Amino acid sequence: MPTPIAKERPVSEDGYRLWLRYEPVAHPPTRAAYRAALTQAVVEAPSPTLLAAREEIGLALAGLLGTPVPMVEQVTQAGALVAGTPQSSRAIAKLDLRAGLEPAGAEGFVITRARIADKNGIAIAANTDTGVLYGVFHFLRRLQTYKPLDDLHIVSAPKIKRRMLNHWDNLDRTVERGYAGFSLWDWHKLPDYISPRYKDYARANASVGINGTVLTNVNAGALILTNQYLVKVAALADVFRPYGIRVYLTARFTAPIEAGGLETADPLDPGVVAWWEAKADEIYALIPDFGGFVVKANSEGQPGPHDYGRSHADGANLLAGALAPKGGVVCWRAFVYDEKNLDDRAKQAYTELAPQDGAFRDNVFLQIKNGPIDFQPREPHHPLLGAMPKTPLMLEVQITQEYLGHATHLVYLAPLFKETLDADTYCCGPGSPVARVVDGSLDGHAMSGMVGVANTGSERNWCGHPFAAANWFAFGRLAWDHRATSEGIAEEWLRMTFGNDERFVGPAAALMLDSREAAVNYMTPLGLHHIMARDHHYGPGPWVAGGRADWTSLYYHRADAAGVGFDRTPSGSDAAGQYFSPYREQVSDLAACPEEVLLWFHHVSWRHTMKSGRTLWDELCFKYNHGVASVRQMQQAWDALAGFVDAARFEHVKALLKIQAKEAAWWRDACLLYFQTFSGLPIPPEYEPPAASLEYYMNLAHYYVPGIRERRFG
């Protein structure tokens, strides 16, 4: 990778641009290699996709050449970019290109250096519109990160077809669990206004491929599935159809009730089933294309088909139903636990679900975390994946960081993302992993899903922390395919959304690397979980009491004088129990346990020697100081990186790398204070004292976190 010329500092930016910032080739031998590989571009554009993907060549080109590249009919010279279909593109239709296009599908695409009209030229095809989209944005994120052009001959398709975000937004702007702002939907001015914002939330989901976006809260209300607000959605859909994404929304269990005037949600009565069908009717006379609904039935107080003594299938299939005979799916949650189940939370949705395995509908998947319980630092797979065989299942994981620091801390996610999508399941023996799994290619399923709660707001730089952006970019590009790695998504985001200088790129790459287990060990370490403050999740609480058990730090990490961590093997709940062998047997075994998830299986001693020779307190001190002495270097790291980065962005990081730190402390501070009550043992000497008390650490409160509803005093 050529390093670019040494210049002076680069202008300072706000982000907004994210990683489609166009910047010209700063090493002149690859800006000139590129300038004579692209002499004009030929997009007939008989579409709205074809459209956008012409728009994107122009404006592409022209920053990063320094110059336009002309736009034509035809091809007239060496050096022409076409880009089509078989059936848009004259020149794509001479081509022979049918090895490639074949696997391509639906959606994929065929990048390859080609002879157009007798001249030396670059093909982009496709099989769909969509797919030439797709190509043009993987091809200009080549030239966004100066690889060559030689012997171009790529064809890829997506691994999962459905690939979507999940905005948990309020129709009153607020956004659960959103650290960047308010929502980017104006429900108020739309349909009439349509903010520019919206075309560049599109082009940003389709250069990584991401192909749909449920626009609302998985606990909204019915209001949004009534015809004022309908036809406001519609209006969204016009702008990102042309982009190849499809809109869906949350369908409130009730809403037969809250918007249909009727006594019933009963989902198997008549009157029910045919409310939801004139939806569907309604729906899809306003947006043709409507991808479907995601469902919160039954859990943490939501209604559902337990109400009327129903099951989860009944449930979700009466919404399939209705959905059926237009295209579209059902997405039902498997985030289901009650306080009245007194079984251990990280079994309830497996007991609940796995035995309806084969009762829903072709057109029903069965929405999957990546954890049993709730997005946590570190958890093992989810216990399903791998269990229904006969049922799609889509995974869910969350790209906003609820439990990692909300938008103050640099924690990059694709490790977390690649550490469950890695997970060998076991569920067809070794070789079988939540992958393969979510692509459907483990059980033949046609349908296959992968969602992320998204981490967009009405900030300018639309993630708030200059670095979360890299989150969206990989779960786009890990859902597109699971076999990337988080290193080269890592270089791949720095390149474009900061510059390609290797003196730059190999630090910044390794300072994003570090951030998910240094965030995981100063603050959950050793398999610990759901330790965080309650209600907001900011900040440490592994003392919250009080209310329902399992919305409480002491359910998950049991702390006593004799030890800490959650039982779950054969002695204790039998969460192991849910998994494959040879996995079950591992986890329950305290000397094969993996350390990373020991305190999730196992109740352990606090004088229990671990691999490292150290008790588990004093490995549980290590962790904990290692994690503050990791952002610190983050620190120092990102601080030598100053000359390469523009201003504004450069003290905006410095400043939440600050923030960082300091928490990081009171992280560590906080929860070896606290489990020191129960063991009884010193914090070893070489570690730094904590700055303060427990109780100065107890009575800290936070009363206006984003991202939650006010707090009241007291």
Ligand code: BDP
The other form holds:
Amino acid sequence: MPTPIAKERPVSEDGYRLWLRYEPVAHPPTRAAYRAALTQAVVEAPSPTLLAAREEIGLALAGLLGTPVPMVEQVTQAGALVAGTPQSSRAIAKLDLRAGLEPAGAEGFVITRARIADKNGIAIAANTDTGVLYGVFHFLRRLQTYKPLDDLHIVSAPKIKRRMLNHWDNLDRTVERGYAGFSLWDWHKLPDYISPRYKDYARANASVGINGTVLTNVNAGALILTNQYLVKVAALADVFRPYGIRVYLTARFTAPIEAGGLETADPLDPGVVAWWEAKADEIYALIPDFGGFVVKANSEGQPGPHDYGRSHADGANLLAGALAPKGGVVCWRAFVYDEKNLDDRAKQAYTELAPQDGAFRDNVFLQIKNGPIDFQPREPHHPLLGAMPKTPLMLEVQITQEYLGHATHLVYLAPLFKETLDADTYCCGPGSPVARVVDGSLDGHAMSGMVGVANTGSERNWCGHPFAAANWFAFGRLAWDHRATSEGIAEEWLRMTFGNDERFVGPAAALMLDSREAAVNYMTPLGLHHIMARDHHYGPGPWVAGGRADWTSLYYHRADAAGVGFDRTPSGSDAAGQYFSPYREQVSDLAACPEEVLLWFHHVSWRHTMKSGRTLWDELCFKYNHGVASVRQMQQAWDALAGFVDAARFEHVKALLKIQAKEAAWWRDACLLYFQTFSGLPIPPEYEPPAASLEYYMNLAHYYVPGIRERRFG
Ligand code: BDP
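Follow the form predicted on its own with the form predicted in complex with beta-D-glucopyranuronic acid (BDP), if you could.
Next comes the full complex, and the chain you just saw is listed first.
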């Protein structure tokens, strides 16, 4: 196998620095140009946020240029980098930047070449200190990716206002659906011990514009709302604040009973109202910029307003009322479904919540997953997106790879996030993409938000798989600007994380960009969904049956002798009817339905002719095999990059790709053998035959899979 030339292999890295490595610029002309353009840095009147910006500039320039750049009080020579607001910086105040600062708003920034004190320099200006910090990170990203500095006219402002991570972290430091070790939050030692990781976490988030973090699991306990824990939360908030990050918590609906000793949590009970008001007072006394509550109610066993005969709006408004005077918000999750409801699970959230549009208080978001089931490798967009014009809708995506191979598989998720953001809801006619519902521009909402379920943990490299950090990065970049491309984000991340050699960046980006479709193909092609193993969701489980019906695979694939797939057309559950025209008609029509979601919307005959000319069965065989072949190609592509990556990270990725290839074949063999029991058709001879029997696959058991508290043994 050809090993590309690299004079010296890079020194091994453990991944801790993420994409903020600030390694010396390896391209001599670029380094020379940077050194000439950046001879001193001026950040006046540092507030904690400007201090953070100054510190980052110092760290980055020393690393990138290979020599520290003097931090001075005022501009004394050409090549000054000046960062500040018109209030904080005398030099910035003297520049006429109004045309840029106006659109920059509260968090945006301007980066421009400027004459400062009669000398050529570079200004990073914003209306707020946080905007300056974002501008600094943006500028440093340009340096890290070897962009020229001669023609700088950048004005950037986030499209979405609340860009948040949701940590599904428990107080015992386990992480639900977390695959990168234990929780980052060392609750036991807080508030006295402040791990240096907290600041590095804040830096990483700020560098991509993430400005909120929900510290606790949506399956919430009430303990976090007790004073003993709130002081710990306050200590974290103090670390994050300079980086523009607000802290949020999940609120257990019955906390007034469990933490407050009340007899009810009825949202209309005056005692309950008073309890939440007092709790909000207590929280804001400790954390003046507390962001608000995220609530999972009446879903998967969590308590909620239905337990008291009240609506979701009643529940959300109770908490919103307590937070409103303090400026906090409620993110009420739309992930609601009930096993007693016999209607299609995909329909239940819409049926329940769409009629409540307009019933929520002003400071309530409805937080909606990208698809109507649950973070599958591919889902159509959620029908509620676009269907509640009076309510600000916050988009929830999953960065952690619960259904996408955990932290073992390399799956770059920007294409998945983009697929949802770009999906046309048709809510205001053609050209009404989810992105414009979520950024508030279609319905004129002042509030807007996007959250990602975090993939971070205590592992040294933060996210487990060396490539998983790309998904954290991509989430932040897309929440800031949903027009960014998957390609562009992948390239940026690769350059910052591994290096700028073009011979590396191009092939590595191609590998990343193929990876999501590969995973769809070897797991759930053609619109199949929710056919993974029970509970831990690791590996295939199309045979999962018994127990709660809507947690079985049979419920979703409906395979029988006639065909496979869930009929969600008007002749079936009519989930399609929850979408706007013409999407609803398109997906309801077997001939017009995009094949990538075919089995999501239709029960299709095994012998149905697909666009390729193959039968459905043969197409399924083709897709599963194609997925496996793609992973093998990813392995080859990675091997060819050996010379460009340090040994530690190279070998780590190589070993994980080997597992991924093995598991892709496992998915393929198990699923094809299982579906074959219904189709009765042969696997075409051009494909590898399954390595083992269906019985073998069905009897595989895995214990202590991360991300779930083991319930079966021990
Ligand atoms: C599912 C997870 C479960 C979460 C739930 C949620 O399997 O662990 O609690 O979503 O989002 O994806 O509430």
